[in-house]
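What follows is a single chain, given as structure tokens, in the form predicted on its own.
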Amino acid sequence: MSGARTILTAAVLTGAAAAGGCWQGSPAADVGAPSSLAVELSEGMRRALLRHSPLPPPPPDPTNRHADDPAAAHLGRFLFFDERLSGNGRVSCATCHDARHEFTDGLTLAEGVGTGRRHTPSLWNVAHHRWLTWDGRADSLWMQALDPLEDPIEMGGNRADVARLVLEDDELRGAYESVFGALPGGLEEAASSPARPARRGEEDPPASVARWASLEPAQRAALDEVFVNLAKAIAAYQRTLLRGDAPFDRFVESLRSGDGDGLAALSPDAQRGMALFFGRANCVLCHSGPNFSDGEFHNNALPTLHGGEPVDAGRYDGAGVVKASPFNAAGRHSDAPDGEAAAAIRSLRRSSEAWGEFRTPSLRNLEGRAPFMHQGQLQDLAAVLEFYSDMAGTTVRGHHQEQFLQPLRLHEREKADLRAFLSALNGAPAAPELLEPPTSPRFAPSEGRLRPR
């Protein structure tokens, strides 16, 4: 390598570290080590680092033919901030996914029309997730966008009122039809009063549920078409919420190119934290890949917010929801009902082993996202590292937890180094236009597609 060389070691990899293809590392020796390289890097660790950067473009979504349509993304950005989609006219997607709080809300539990039972996850780089929400109850961004609109606790709306909004707002209707074509016939009568299907576990359904049951199949289909298309527009906007080019990425690019100047992007303490992350701490076992998430579900036996035994079934319930939904990748609303995502749904099995499991969050762009975990039960990064250091307060129910987790017994210096490394995963600022609604739902071609800076 030119500019600065990677110091190779003959260290034997431990079994845990070998799973990540790396070694913990140690302070760089004085024998010719460049001052900007604070730890020794084995060849295995170097290969692992190269696999974790850069963050690539999000994978395509064939289930949404408008996923990368700039006009759809513009309409979706407008809808994302539009409080008229809610039942009380005061809640939007942005209420919980607040751009000022890194597309979360800074609260322990989400607050929409009511108080939710889980913490609001951030939307940065959300298009890289294979399953959506903490329990994976959606297999596409557009499917995920549908549920909050009608959830009585989140936005409390219904698909008939949403369709009527499109019908009656000339600008919104024009923007919709420019992307999706003419509104379906018979929509006026179908949308004349509130209507939505009954929700799973709903004990006292509102009048809108009875109204839905009274509609003709063609009327329901018309409402569903508009409902789904609006969600596909919101999904197109969410696919633009990308932040990469973190200090870690610049460090890795320097390793890749042999240009030693970029090694200084990571401070010595961040480099020590990186070596610990990929080595003894083995965080990479779950937080793997360029988005620092394996996309899978785990039960880490976290203490509950209420202090008692866990009651949230997590992935066990989520798998049942996504499997049964007419809006999944294999359903009639998918634009690729025979594609890979559809095959994954058809092969999905609901297992008791998944009880209490939750999706691994990405570790990119953690700044401003506290509190953490699915109930927001850990207030900051210091609390997260303390939990994994001593595993105090774990809630164990039989065999439903991760067997590989052991207390890391971190020293205070190691905790500080890990925090420094995690800070180095914060990406470059996003384009300001991503963070606020457009003045009109109509797309001007001169605007182009929004991209992170």
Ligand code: HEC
Given for the second form:
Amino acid sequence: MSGARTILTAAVLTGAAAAGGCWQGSPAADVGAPSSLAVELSEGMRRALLRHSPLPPPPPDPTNRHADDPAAAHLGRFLFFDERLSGNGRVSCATCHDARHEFTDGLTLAEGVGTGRRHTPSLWNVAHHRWLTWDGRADSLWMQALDPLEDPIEMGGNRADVARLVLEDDELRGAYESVFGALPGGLEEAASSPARPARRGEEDPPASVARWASLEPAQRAALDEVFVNLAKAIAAYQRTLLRGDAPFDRFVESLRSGDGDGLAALSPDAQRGMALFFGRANCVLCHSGPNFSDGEFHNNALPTLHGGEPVDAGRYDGAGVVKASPFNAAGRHSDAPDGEAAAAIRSLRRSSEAWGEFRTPSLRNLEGRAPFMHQGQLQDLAAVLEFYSDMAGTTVRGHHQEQFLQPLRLHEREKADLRAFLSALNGAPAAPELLEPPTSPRFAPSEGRLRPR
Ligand code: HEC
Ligand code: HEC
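How about the form predicted in complex with heme C, since we already have the form predicted on its own?
Once more the chain from above appears, this time first in line as the rest of the complex follows.
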């Protein structure tokens, strides 16, 4: 970092010590005025800052025993970009989660085989989320990956075609078997024509649904096994999509160590924005923790994309779906059916309060991710801050309304400061190989473990 070594004030030093165990230096050193602190940090705010950095490794996912297996992640990276998994052979996960576009698509609503009803979220740091998708209808990355593969408007594929691809492509089959062991017996027959279960609310199901109904339980189990294992490989890849190491992290590291050099990582504007974020604007009420999301669901009463009343039930639906799914953490495909995530599923209750609630997004790496919100209804960060400031156009708020949000009435200066702070949450670029498929699905250990830079 540029600038002379800065020495923090006594208050900063004691704060770091009080925050517990992080302080390594000697607070007895000469204490002078900090040259790079543009705002006064209260004791409480300093403690809060220390809780928000660094971004730790993602929590383990015991429901997927291959979650951190480099060979599974390698296969998953191959599959993520593979359009052959889709019904029309033209859509992959990367079609919407475009690696050159921060793993989103720049569109308001997602476009796959058809047009979706929600905006494509970025996948950076996705392994930090406890519930996946805007409505939390998946409780693991592998459970989530199953859904777009068969969703008629996303990839429009089916688990039999996907299994047949693995059977018939020698490289893919080799890669699969080296991670998961031999393909289940009887797969050839089970996968001989398209088959998948009916989807919720599906009118006019295709022939593949009748075919699924006609299969023996053992055949269905074989198809499910391959389907789930491929999803577990894709999940392992997505766990490597990590980006921390933002200017904000260098700033906090500097607070923690007492070495003032990193304080300059945040401009005075960004520091004022930070003080607002953790202070008067209280964004941290929901955007909390090192990934800047509380992992919970809230109803911000946003105006809808096309005007009119909201019709998306959000978490109310999502909670019901994840609880009923055979692919949740408590189900038989989970590698930890008695673990913590399974307990969370068993105790999950669907409440009418959850109608219209959506999961708090992470605010790390917002750059290049516009438009924002679950329908992509806000075009850019200026529009987001305008919304939090005035809450203009909020949808009619019944008893479901989010009690926390009030118009902040931000001055232009304050909006600029908040934007400067949000920019300081953009992490260092990820390793370039994360952004493209490997040439072969087979893992050569010499390729090493995928790690962000
Ligand atoms: C047609 C575009 C499209 C395709 C193809 C697609 N996705 Fe998505 N993805 C979305 C949208 C839209 C959402 C939000 C869904 C919702 O909330 O209902 C989403 C959500 C997600 C999430 C949850 C992110 C979060 O923050 O909770 C993950 C993970 C994900 N997708 C991974 C995948 C994988 C893996 C594939 C391929 C197997 C895939 N997606 C294919 C559009 C797409
Ligand atoms: C009451 C909880 C809550 C508070 C307080 C809050 N947010 Fe949010 N934020 C959310 C939720 C929930 C969403 C997603 C809403 C949706 O799509 O319906 C969101 C979305 C966003 C997004 C869009 C991210 C994306 O990927 O689309 C940004 C940016 C954002 N908030 C910034 C802020 C800032 C800055 C503040 C303080 C001025 C703030 N938020 C205060 C809960 C909150």
